[in-house]
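Take a look at this single chain, the form predicted alone, given in structure tokens.
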Amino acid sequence: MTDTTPGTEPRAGTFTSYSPATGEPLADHPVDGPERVGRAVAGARAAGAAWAALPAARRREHLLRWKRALAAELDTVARTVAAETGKPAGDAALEVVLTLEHLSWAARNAERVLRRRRVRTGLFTVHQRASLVHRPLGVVGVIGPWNYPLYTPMGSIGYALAAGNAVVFKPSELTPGTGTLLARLFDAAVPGHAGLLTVVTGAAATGEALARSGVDKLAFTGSPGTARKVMAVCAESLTPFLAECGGKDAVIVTADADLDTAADAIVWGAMANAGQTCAGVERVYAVREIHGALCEKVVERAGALRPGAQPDADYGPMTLPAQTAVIERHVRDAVAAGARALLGGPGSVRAPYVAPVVLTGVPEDAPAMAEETFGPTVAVNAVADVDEAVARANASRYALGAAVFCRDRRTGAAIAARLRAGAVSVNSVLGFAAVPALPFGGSGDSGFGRIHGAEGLRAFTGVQSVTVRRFAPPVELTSFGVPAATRERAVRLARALHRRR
């Protein structure tokens, strides 16, 4: 993912967002500097104290009211997402639907997941009652991406609010209208909590100001390079950092797989949203005996897709204009290194649109296999067997998502368990992203930490360990008054017990 916006420079304290499909200006937005960001964080801290003090049931009521407001304004929100990203209206509406599912789950499950939990004590602490408490962090900063400007940041925003925090959100400078609309709907649905969800707008400098503002945690989605820069700023104040940095997701297709199902899923996973999906399909490893047949089916389906701005287009333009150069370079370098273009090629780029590209025989060290392409391209390579497929899939420095297509579901699950990816689907792609109870995140250049699910709620809390002395212990060991003989007997007892157990 990329986080800069060439051609969108601040002027007199504002910047302009543009339609990636037509180049027409959409709206002007303020460039929020350190002072404005600092005020937003201070306001959030004041509002957050009252929010954290509410019973969990009351927070649930407020968040579900916000969810209903988003559902009532689904068409308006989807139009805003579509205008700023260029994606078809249907894709934008689906993004809102998935957001509603996650917000509903977070609101309804936060109390259960984060409630005080008793834990067992040990032999020498039997006189203590021990429990675990999850406490809100305070103010969570969120820096969002442009490819899914609602669904992705809400994986942090909704869960952080459900966990009892306040949020300051910086949307991408390409999609600021989506962020401001989100906050506006929140304020209308949850009156009396002004400042609890605040949006600050601007480019990289605004994001840096948020990282330096004293937030209690920063959740970031973007490129690995930008993540390293933001994390370095957070390190200065030891601000906890959660990073989701994209992927180079692999699909493994076994000899007995349903090739029609696999081809349909591969094409959708690679081409939906013009390939601008962090967990999108970019690499396919098919065992040699079915490789040719799979390629034919993938080419047939991908060749029927039409990019464009028309209502019936299958996908839209590249939201970030500079991304077209990355795609063209990856395809050109792959062909020059010996790959075959089964569909499209370097000439498929007609900015701001990119026609579908299907490659095969791409060297593993080519950029098209090693770097995130983030476009409607896919490489379908042949492998000798599943072992080779797993080895190649795991060789990437990215480890976000993956998929396995295999007739036998148990075998598919066994293959999935061998993959390094943070999330794996068997006989589908991106199935995990639609299940709110499942955590989402990766490792390596895909980042670290988890959003969604119970782990996503806990990610925005601090764990407090509490012990309460119930009665005087038979032998008090935490005192300078303990006789040496008593301490020695306790040590002998512990040694004897632990040598046997």
Second form
Amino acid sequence: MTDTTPGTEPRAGTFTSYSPATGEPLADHPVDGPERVGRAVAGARAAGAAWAALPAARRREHLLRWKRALAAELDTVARTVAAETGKPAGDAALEVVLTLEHLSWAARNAERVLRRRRVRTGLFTVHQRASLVHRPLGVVGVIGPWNYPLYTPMGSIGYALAAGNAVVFKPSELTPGTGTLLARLFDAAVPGHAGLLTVVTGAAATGEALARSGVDKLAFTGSPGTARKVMAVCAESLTPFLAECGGKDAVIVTADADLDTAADAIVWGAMANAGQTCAGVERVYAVREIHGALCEKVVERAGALRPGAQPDADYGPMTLPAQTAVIERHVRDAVAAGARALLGGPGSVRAPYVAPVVLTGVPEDAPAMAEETFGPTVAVNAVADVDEAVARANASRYALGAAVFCRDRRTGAAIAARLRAGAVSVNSVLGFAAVPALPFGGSGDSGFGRIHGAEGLRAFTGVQSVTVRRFAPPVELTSFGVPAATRERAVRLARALHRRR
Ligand code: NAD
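Structure of the form predicted in complex with nicotinamide-adenine-dinucleotide, please, following the form predicted alone?
Full complex below, order starting with the chain above.
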């Protein structure tokens, strides 16, 4: 299953997870096939019916209890995340904290966001009371990635549960222990709802079984290539699909920007988590006047970073060892196409701890500018003006996040409004990901649909429109008994009104 890391032979029907830092085996996990996945979905359906029938306030209590259990076990959860991904303990703890923020928001806001809403009726429907209701979908399947193995899938799991659904979760085969621990803590904190959150483990075949299992929606997070395959499977049964995929996020730096703030944020956005962040910074467009000064500051800060296994490391190893070859190819191709390596270079990209790479003058069609690199590298290109920066930022197949650095906040917000990205931060990077009320998601190769915020709750519901007749109307148009003259009068009235308004 984890074919890139040496280790002991797994038992039949199981696979082994490994530490990306040491290559040591961590634990064995079952390879769940279609039968086990089917049982999990059936169990979730039964548990989900009771969960959906609970008053929203009860669901909120249960979810907040789970949140408190996660907070109490923060160190254990962070240790598991760190062991499976290799990220430093502090980064793993921050991932748990962000997850708690989101779970808290989803639990506390579901009732308000999803409550029945009255809507106005029209000319011929004044006798009706009209409202819309958000109903849970039933069972939501969640397929997760390995880079933020808790925070990312919880953007679907926490919100789907808060909206009244049951969940079957397949974590990445690189991080199965994190998923299993999450479900164990849920079962302990929410007794009496066994099967409501079930984890199935395995690789692509387990994910495919989940996509074929008859779930009511599949929320996928991963690469666009895999999203296409999973969506094709979902298409066979018209299973609704939500795709949170990769990014090639751009940062625009204007002439008046605070360059220290910009450089600091760019280096963190590009290098944190070894660059393995869907909305990480990969491209920077700096106007020519400040390009040289910005590059110097970026190189100085990136050059001071210390990746490694030590407790105070700035970032850890590549979680997926095969990614190192992709990073090396992107850097090598860029330099061959005329880019200048300001820090590191093709020769410095070595597993498992890839040292920071800063490039400049990278041709826009080079893979380092066009494809997701997913490593601790950043390209800082010069542009003539903000218009060129916006055009280049928007020219990507991806459209997930972006950032603008600009002294005047209002001008920054105006530039943000011209960007195609699903989320933009002004004078910071990734600010949007930490605000639970803000929806998160992209377009193009970054996927579609939204998690987080009110949209993220609604994403796991179906809307039911309801009308209730309050009294017999003077003109009942939905009856064969309506006289032709009445119908004609109604049409004349409507025509007269619509011509005027
Ligand atoms: P991946 O596409 O390789 O795998 C994602 C998940 O899909 C894993 O659980 C995997 O087992 C499963 N899978 C693989 N093949 C499958 C198939 N045929 N059918 C069903 N399931 C299948 O992605 P990854 O390497 O785990 O994660 C990295 C990617 O995720 C990057 O592109 C990153 O940008 C993206 N990502 C996006 C977000 C976001 O919210 N937009 C967040 C984190 C990561």
